[in-house]
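One chain comes next, on its own, written as structure tokens: the form predicted on its own.
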Amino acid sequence: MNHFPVRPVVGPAHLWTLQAPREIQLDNGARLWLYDLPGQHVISAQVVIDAPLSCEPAPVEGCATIAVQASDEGSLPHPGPLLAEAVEDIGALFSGNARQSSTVCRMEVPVTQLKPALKLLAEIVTLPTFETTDIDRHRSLRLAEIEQMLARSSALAMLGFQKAIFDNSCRVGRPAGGRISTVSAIRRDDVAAFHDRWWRPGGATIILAGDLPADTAKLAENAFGSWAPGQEQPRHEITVKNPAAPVVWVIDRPGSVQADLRIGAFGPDRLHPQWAALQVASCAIGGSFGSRLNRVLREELGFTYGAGAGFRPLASHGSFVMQASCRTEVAVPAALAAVDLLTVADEPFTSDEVLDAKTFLLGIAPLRFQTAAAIADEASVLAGSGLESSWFNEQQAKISAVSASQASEAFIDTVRPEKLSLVLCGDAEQLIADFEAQGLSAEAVVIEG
């Protein structure tokens, strides 16, 4: 029961920034990013190591995936189950991921076993033993998960859409832990010549998050110093478009009652002259619950449960996309309406549609930033994408001052109707002839995994 006789009044975002960390550069190579966070008792540890998927063979294409899951199985000086067992035992847990701009892997431990779970991330990250039962388990497993990504609407529309974006050449414009064949080819050799050759120091960003010890710093170079170079340098890749595009493809699921679309085109990277512009943007077009997409898609026309956009930054050029889930009858005509909303050359934003925008990004930031968890893995994003700690506290600053007519130009600038493309994924026969009678062709086109 509300017993407040009159409603609260929300008054404006306060900019709020982000600790900046203490640096420490370590001899090998690597950098020392430690967040001091008081009253954080869980400390989240992190390892972003500059070994981007466009490192992987094409041939085997997974093996990035594959080498962080399996890098956890057992290490040098605790092989096998002895490995879990020590982590276990000190209350720690492992997880990781391979990215299109790095490779992370992250223990979060309660303050008091830092000591020995710094150790243990170190043999993790540095001396995995990859036996090869292990590596065929996980094999499988991967091919498991892309049996049941192949059977979910929504993913092979986003991987339509990633395809009709990037040109064939890119590593972002194909399955980010790989393909049935490339999966299938994977062997332990390797998954170990991988991770021997790629995951070094050189570049790497070893992140500490909460209630520090004051000797921290020490702790991490005890267990990282010994971590040696490599004598190459990752290869980064430049994202490239579709010179196809712009397409308006269909993505066949005979008999489907529902449609997942996507709408979007090849776009910018976080240094982007006007990129705080763009979030703006984007959160007032699609990414908050009273965006217009969400409001027009949603609440007028009554086309989906929900609709949203943004844009995807990656290290060299990005996408930008919108997304929504439909009943097979109007996802053309939802399609259709998307297109005409994105068109804010003919309806720029408002001054309140930029300050709910604001209001949102710069109020929602302490929320998002509770945990040292949360604060590291922004970390991680910013280590990984090759920018600054401060970057995060600077782009803060610049949304806090964008305007209407520079929110609308931004977006006018970079997302044209005219170059987007179309992806949807539902009842081919259906769509097409509903296109068409639109008077546009649609293309069916088959995505393999």
Contents of the next structure:
Amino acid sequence: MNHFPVRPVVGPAHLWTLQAPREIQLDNGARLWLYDLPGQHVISAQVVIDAPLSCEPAPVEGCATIAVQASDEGSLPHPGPLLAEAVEDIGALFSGNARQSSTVCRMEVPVTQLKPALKLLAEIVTLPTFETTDIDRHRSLRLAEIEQMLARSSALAMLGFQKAIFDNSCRVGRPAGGRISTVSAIRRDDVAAFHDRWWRPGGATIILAGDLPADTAKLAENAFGSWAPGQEQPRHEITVKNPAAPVVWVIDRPGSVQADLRIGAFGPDRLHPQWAALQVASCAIGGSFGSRLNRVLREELGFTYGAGAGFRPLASHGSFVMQASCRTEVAVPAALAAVDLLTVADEPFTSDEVLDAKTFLLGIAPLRFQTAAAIADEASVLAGSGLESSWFNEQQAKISAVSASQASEAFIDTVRPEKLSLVLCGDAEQLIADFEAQGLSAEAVVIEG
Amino acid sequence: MQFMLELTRLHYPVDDITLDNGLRVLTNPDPMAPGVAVNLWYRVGSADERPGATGFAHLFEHLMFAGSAHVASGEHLATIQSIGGSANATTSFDRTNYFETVGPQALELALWLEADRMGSLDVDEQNLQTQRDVVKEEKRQRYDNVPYGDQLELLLRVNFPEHHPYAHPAIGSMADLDAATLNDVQTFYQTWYRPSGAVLTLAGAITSAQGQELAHRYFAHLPDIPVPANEEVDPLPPHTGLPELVVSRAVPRPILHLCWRTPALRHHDRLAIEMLFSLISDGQSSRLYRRLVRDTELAEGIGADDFGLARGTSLGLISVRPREGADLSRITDEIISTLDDIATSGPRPEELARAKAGFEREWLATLAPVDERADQLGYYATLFDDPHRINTELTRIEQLDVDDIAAAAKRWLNPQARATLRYEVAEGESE
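Mind giving me the form predicted in complex with its partner chain, seeing as the form predicted on its own was just shown?
Every chain and every other molecule in the complex is listed next, the one we just looked at coming first.
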């Protein structure tokens, strides 16, 4: 047998930047971002509407979600099922969701069908009929989704974490899709009124990514040019921290064979001056297979299938959260080990760890953004967060300049061990007893839908 | 029709060679790609496990990251990520795949890492134990601790006889995993993980000549040792007597699965069945969605799919999440009358055209990133012995007509040949 080849040395990666879109301002206030990507045969079209969830009337929270879910159930030109047929006849796929910052409507379509697809997407956005029977059905389906969500350990843990970290008085502190009581109250007129008031071109971004035909801008202008501006500006709420944090909470889920852990705190948004250093630090602590949390909790201790952590920025503020699922008997030891690992002041990041994290973040970007859909998704997040399309490249440049001490300092300043909340979902009796055995008192909490 | 326009444009070049040691090497050059996908299909899956050793192929997939002659435990994944790439692996019924996507500058390292673990495995008692624990956590997280988590296991139990290769899911039995020894691990490795049992695919920013040269450089020194043929299994007869499994679980709603024994992957009727499932369940205008979710409001959601199994028999199913209090027998009647209607009259031409248009979009989107394209090439080479099918599959779909769909419905989805799996809401769990 020949001998084994020597291990190759990896040369430096070439610098990569996200293509800048062609930007066009429409007269009605919407702007177009056009990403021309030769070879991408499926176009991703996204309309990011400046309709934050803080615009929902409190008694009918969840109506923004119902509005987007029911928006393709019929339009004035294509009533009822004719709309879905027209969309599916051209092989297009419509989807949408209502995020805290904005509502996004998406259409994926082969490039040969771009023209009719844009017309249909504009119909969905501007001329939905919202028939009473459709809204009533979507309300029932949404309530069923909430019930299914409450049966899932991971979802319960996340709802508990959201409640622990954010103040209940701000919209971010409450479930994005509404609660049972508010969704039950949603009627056809609430949805139509929300749509009429907030689905407007002011502040909207229309993103088109793919192998764009030469006349794409004209097609988009024709499709969306008649979208009429609204009367008012939406109010973007400042996210408020839960003044009562930190907590140690256990959500009881009888019969669980694992506990879902969420450990974290109120956190910064993308405009934080040290955002690049925090991205590097969170990658080193919990953003990759070789990160500290996964290496210890999975590869050394075998406590979990995977442990990770990261910052979750919103348009204003956000959170830092570590997550893992562990068998019940090791869940509390895993949680305490995680808190130790998050105490970076005890063991600052080494230059090797920071170099690996930076190389990962910079090197994975071109691979992540291979497709039109991935680029449109990133652009949609930026547009929804009120950022410019150039933000991503500026951020990558900052990441390449982060030093080990900057990463450590930024993380130590931002994620303070004494401010961490621990939220576990699982067998409460066992978990609370395990906390007690460690001299910690945990509170049993109930998550309502 | 518009659908045809794409077909003439779409052609992925595929270079297909086999090294002297039996390793099949496919290269798909794509100069516009930002990186290169490295993808290995080994033709061993959970269907190759013996009774008493279930879950082994998947446990083994974890152990392939636990060290080889020149690579320490965990180093493979951590190294690929630290140079800005991604890596992972999955285990299924008929194969196990391993893959990396890296920038062109790290391609050789990715190949070296894969070659090292194709040539040697260095696992000790301690990392065997750790990975066994990790797999148990994976089973708890993905199956045991989620509502309806035993669906896959039950579907296989309803449709395949005991000890059939497809009778158990890849995650396997934890008791079997506990019984696995280091000796079993090495035996499994030496049996299946050989160049002649694998397909290596490179897709992306690389030429065919480079692909061939690098494959030689990193893999040609590995010895050619034969890999056993995968056990052939005779097709199972259709279900008779309407078998039904009813389970009671702490879940918010019932679930209804109607199942059929469908032809194995390489059968001529496979694509017609795929189109049939698509036109009854994909999208809001599909027949069953329209009927069950929109018009009668009997269901919260529906789905239909085929497992795409390669040996003897596959499994096709129509799944329904009923609305609260919905009459399940009415739902079953609606499904049966839909299938009867299609078997008798065929789908309407516009329904079939719509399903084809949706397939085209999904197909183009799937092949857009180099990692998924490489995986599709490995799939067609391993299970069809024809990687060039990625350039002909759309044509096969286009050639299907309404009579093909009707014939497939009649032959394979006879309502009298169904089996049923039903979840009931356990007493005291309902709201």
